[in-house]
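First, one chain by itself: the form predicted on its own, in structure tokens.
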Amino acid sequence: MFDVIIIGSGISGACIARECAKYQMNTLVLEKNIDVASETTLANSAIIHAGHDPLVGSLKAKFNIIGSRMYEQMSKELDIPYLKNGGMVVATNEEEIDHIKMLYDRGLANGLKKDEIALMEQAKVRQLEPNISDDVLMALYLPTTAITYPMEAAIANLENAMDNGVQLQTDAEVIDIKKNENYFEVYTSDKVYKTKYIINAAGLYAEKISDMVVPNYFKITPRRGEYLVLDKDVHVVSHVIYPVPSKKGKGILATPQYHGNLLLGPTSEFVQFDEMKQTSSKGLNDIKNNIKKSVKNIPFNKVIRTFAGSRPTPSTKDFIIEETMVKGFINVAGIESPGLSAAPAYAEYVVEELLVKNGDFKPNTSFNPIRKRVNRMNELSIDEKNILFKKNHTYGEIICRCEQVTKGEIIDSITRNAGAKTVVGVKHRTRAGAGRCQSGFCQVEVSKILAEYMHIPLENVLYQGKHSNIVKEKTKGETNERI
């Protein structure tokens, strides 16, 4: 019997799992995919928003600012990429100027301090961002805006949770839930788990999970966002550049990424579930046309990748974070923007207010908040690299040339708790394959390392999901030599 089962391993489930680990709770995370954090958390803008945009009094507003203030400490404890580079909402006409003035007032009402939000005149905007559009007249300046790496944020929380006793089961889709008198039975395709509490953090599939216990509680609609990724040698803006938001969302952004690329997007379009990861020529062209209203001199010939992700847009128009009328069943659903920013805050709320107060769980006095440091060779000094290489020679063997990722880093990403199980899993933990050639050189070598350290045949190595085998069968000319 588990005390808590968390369904979903995105940023919500991961942060909640870590909070559960701070108490004497027997906790299990169930994830339907082969790897963790591979849905909404995998494909988003990576921004820790300041808290200027959510409607006053909403759960989004309540948790956004608290969560954004928690990120820096969490990132230090868990060795998560984090860069506070600031943001600007830019206005190009008088109507938009009125709008950013309204956002200024809203930000203060939401709890931002006066040194955390400011109106900035045109001359100062151009001084800070020379490539801002000539049409920009004024900006709302947000110095606490930051960027992170969402998948690693989720992985780091899960890894630390597992280091402190939480269990994780991937490839375990929940197909049914039955409520007994004082516990639940959670059914997957091959196992039944018993638990006192369920936390539904299933993201895009939260409606499906909720309907198993409390039918027709809310609706979730996928809203697709498409993106362009530019090469690392593109240095157009240093801040996150927002347009004035619309009913569809925050608009087409220009977002410098922690690892050096420039991200443009997202679009915003309601789609069917089978369309939510597909890019479209219309969507990608809309990004190019709309970003010019905010930023100029963007070299679109430097685009190295396009992708799409989906946000779980709820019928309630706000986060759904509450225990339902079925005691012990807790929904953490409808987590769209600013969900990444708010996650540490609402995770703490769920555990402290909805679990600990009801279940009388005792603190875990042996909880260790520190995650073992990730060795990122491209961030180390020459002396640090030499010390590491002397301890382990695999850190001197470059596998990904574009991102300078070593074999040692890839092995580490596989062998840690919540480790990589696929080529894409390695990519999102180490950046191997994320560079200019998009894994043209390193995919074969990454596949071999996965086979070796997962103790499986090369033909069983998966690219991302089920049935995505890269190698079909052995051939007569197979060799262990490098290709």
The other form holds:
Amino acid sequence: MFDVIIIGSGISGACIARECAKYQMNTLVLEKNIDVASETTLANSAIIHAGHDPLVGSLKAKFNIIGSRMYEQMSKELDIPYLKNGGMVVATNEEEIDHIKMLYDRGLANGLKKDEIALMEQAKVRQLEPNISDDVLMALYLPTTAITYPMEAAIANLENAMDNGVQLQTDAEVIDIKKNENYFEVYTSDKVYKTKYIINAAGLYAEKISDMVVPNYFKITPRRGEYLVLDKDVHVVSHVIYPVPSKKGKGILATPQYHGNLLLGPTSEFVQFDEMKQTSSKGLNDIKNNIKKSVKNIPFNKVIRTFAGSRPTPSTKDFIIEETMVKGFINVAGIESPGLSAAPAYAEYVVEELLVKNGDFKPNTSFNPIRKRVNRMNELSIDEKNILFKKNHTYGEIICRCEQVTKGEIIDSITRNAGAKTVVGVKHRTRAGAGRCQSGFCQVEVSKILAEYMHIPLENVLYQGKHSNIVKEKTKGETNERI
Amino acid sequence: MREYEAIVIGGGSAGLAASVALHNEGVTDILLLERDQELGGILNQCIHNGFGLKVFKEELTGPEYAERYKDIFVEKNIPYKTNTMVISCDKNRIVEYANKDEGFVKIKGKAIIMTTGCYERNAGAIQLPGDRPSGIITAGTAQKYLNMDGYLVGKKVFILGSGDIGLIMARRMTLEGAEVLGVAEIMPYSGGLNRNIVQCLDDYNIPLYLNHTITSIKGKDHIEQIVLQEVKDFIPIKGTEKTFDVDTLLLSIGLIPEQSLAEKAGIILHSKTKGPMVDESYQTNIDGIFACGNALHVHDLVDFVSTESERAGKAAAQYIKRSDKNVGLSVNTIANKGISYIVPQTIHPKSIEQNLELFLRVDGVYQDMDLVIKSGEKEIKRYKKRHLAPAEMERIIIPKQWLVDINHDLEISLEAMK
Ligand SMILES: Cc1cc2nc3c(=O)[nH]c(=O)nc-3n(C[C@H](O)[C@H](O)[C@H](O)COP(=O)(O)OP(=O)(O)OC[C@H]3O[C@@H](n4cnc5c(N)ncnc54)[C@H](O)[C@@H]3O)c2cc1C
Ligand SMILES: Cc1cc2nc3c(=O)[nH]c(=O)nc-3n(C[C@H](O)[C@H](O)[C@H](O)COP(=O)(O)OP(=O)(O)OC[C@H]3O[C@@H](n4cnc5c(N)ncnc54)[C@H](O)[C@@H]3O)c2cc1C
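Counterpart to the form predicted on its own, namely the form predicted in complex with its partner chain:
What follows is the whole complex; the chain from before opens it.
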């Protein structure tokens, strides 16, 4: 019998798992995909918003403000990429100036301090961001806005949770839940788990999970956002540049990514479930046309990638974070933006207020909050690299040329808790294959390392999804056999 | 820090030929660094015929061609390290490499020759709309899986782009029992050599769809379907959609010189070739750093890689011995009407040894044209050309005496045949 089963390993499930690990709770995370955090948490703008945007009094506002303040500490403990580069909401006409003044008031009402929000004149904006559009007249300046790497944030939380005793089962889709007298039965295709509490953190599928226990509680509609990614050598802006929000959301942003690429997007469009990750030529054109309003001199010929992610937009318009009328069944649903920013705060709330206050859980006195990320050899000095190499010679074998990732890093990413199980999983954890050639060179090598360390034949190595085997069959034909 | 006379980065046909040339010129303190487990570069995975017609006057497979150069290289006892990745090179010619025996090591070269080859353009560069499933793979990667490791990536294949590797893989996968449904090319002409169209597509009844591109990708985990559409001026024409059920989409949409090292050293790259700008000795703007082979500009014939690299090796040897830069007036080569690029980009007429080797590509398919070389008002040479295509690189050798007294840029263009 588990005390807690968390359904979903996105940023919500991951942060909650780590909070659970701080107590003596027998906790299990169930994730339907082969890898963790590969839905909404994988594909978004990666911004820790300051908290200027959500409506006053909403759960979004409350948890955004607290969450963004918790991030810095969390990123230190868990070695998560975090850069406080600041943000600007830029206004291009009188109406928009009125709007950012309104946002200024809203930010203060939400709890931002006076030195965390300011109206900035055109000249100063230009000075900070020379490539800001000529039409920009004024900006709302948000110095606490930060950028992170969301998938690693989720992985780090899960890994640390597991280091402290939480269990994880991937490739385990919850297909049914039965309520008994004082426990639940949670069904996956091949197993049944018993638990006292369930936390539904299933993102886009949270409605489906909730319906298994409390039908018709809320509706979730996917709202897709498409993006363009520009090459690393493109230095256009250093802050997060927001346009003035419209009814459709925050608009097309220009966001420097932690790893140096520039991200343009997202669009905003309600779609069907099978369209959630699709990009469209219309969406990609809309991005190019709309971004010009706020930023100039963008070299569109430097686009290296496109992608799309979808927000789980709830019928209730706000986060749904509460224990339902079915005791022990807790929804953490409708987590659209600013979910990433708010996650550490609502995770703490869920565990402290909804679990610990109700159940009888003692603190885990041996909880270790520290997790170290996979080494990044190419960020070290030659002496530091050689110290690692002397301990382990696989740190001298470079597999990915573009990002200079060594075999040692790849093995580490596969063998640690919440480790990589697919080629894409390795890429997200080590950046092997994330460079310019997009794994043209190293994919074969990475596949072989996965096969070796997962003890499976090469035919079974997956690219990403369940049926994404990279090679179909071994040939008998001629090969240029090596000695 | 150990200092070498010459460091060669990359052990493909370019690196091998350049090293041998250095050695022939008396430079023996060489170190060649190769990241793969053996020498030979891309040739090792090109197990088809069609190499060496110009240099050896016979038709060899890629590995056989590589073997010829490897033999000479080994015979000369030129020092090299395989399984060794170069991770940086700066403008002072300090090179850092790594391997599993020595770890991370810095060395310095009096001269450096960059022969790092090229990489394939991939899905990111062309923004394929639709799902992002697995099963979309560059033709060269599929070739590596098949020819080096013996694995077939798919059985129902469509190919986007008509570059040579895609064409060769169309035949290769057909022979391995896969069904190749077609090749789509957005341009009105193929991106690959004509002989490959004939031998790899026509002979196997694989359709080539010119003026076509793929406008949608479908597939939940793995690719399931593509939509092919005709284009006019790069815009898809409504109503021309054709759907194909596939399990693999191969991309053969172009090669780009691998220059991540060069950029960090401050080497200036050319906007068309995407490789370094060089002079007639294949020296870049950074003193003592040379480049040749696919790292300089993408070649379709290995024979040209070899001759170019021999020249680069020889010039580097001279540089090492003299250790001064080319002297005298320099002029640029200018790609005018009909020409897409010319290598080298600058020349020092006074420093040319016996003759000047120029490589160029045209910007479209042409029949019966004159290729005209001028300097100022002076016409230097006019060549009759029956057929010219972007996929087929032109090589021109100009004797030194034609160039000694020029003092204007060298302009090349296509004109109607006289
Ligand atoms: C375009 C876009 C831009 C955004 N930008 C930002 C931003 O800049 N800043 C910010 O703060 N927020 C942003 N967000 C919001 C943020 O990304 C989300 O709020 C957050 O990632 C949601 O995390 P989650 O864990 O709740 O859901 P998810 O990450 O979707 O995780 C849910 C998990 O549950 C699993 N699951 C589902 N069903 C089952 C089942 N039956 N059994 C087992 N497992 C199941 C899924 O596979 C998935 O792994 C953005 C969102 C989008 C789409
Ligand atoms: C699939 C294909 C088919 C072809 N078919 C034909 C044909 O039929 N006939 C013909 O004449 N020509 C053909 N060619 C063209 C010709 O073979 C190539 O242009 C030529 O072999 C390129 O040689 P190279 O040395 O410049 O590059 P490569 O052979 O690519 O060598 C570059 C070497 O540098 C190494 N390297 C790169 N970066 C580093 C680093 N950082 N550190 C250490 N080492 C590094 C690489 O591992 C590689 O070994 C074909 C080319 C391809 C790709």
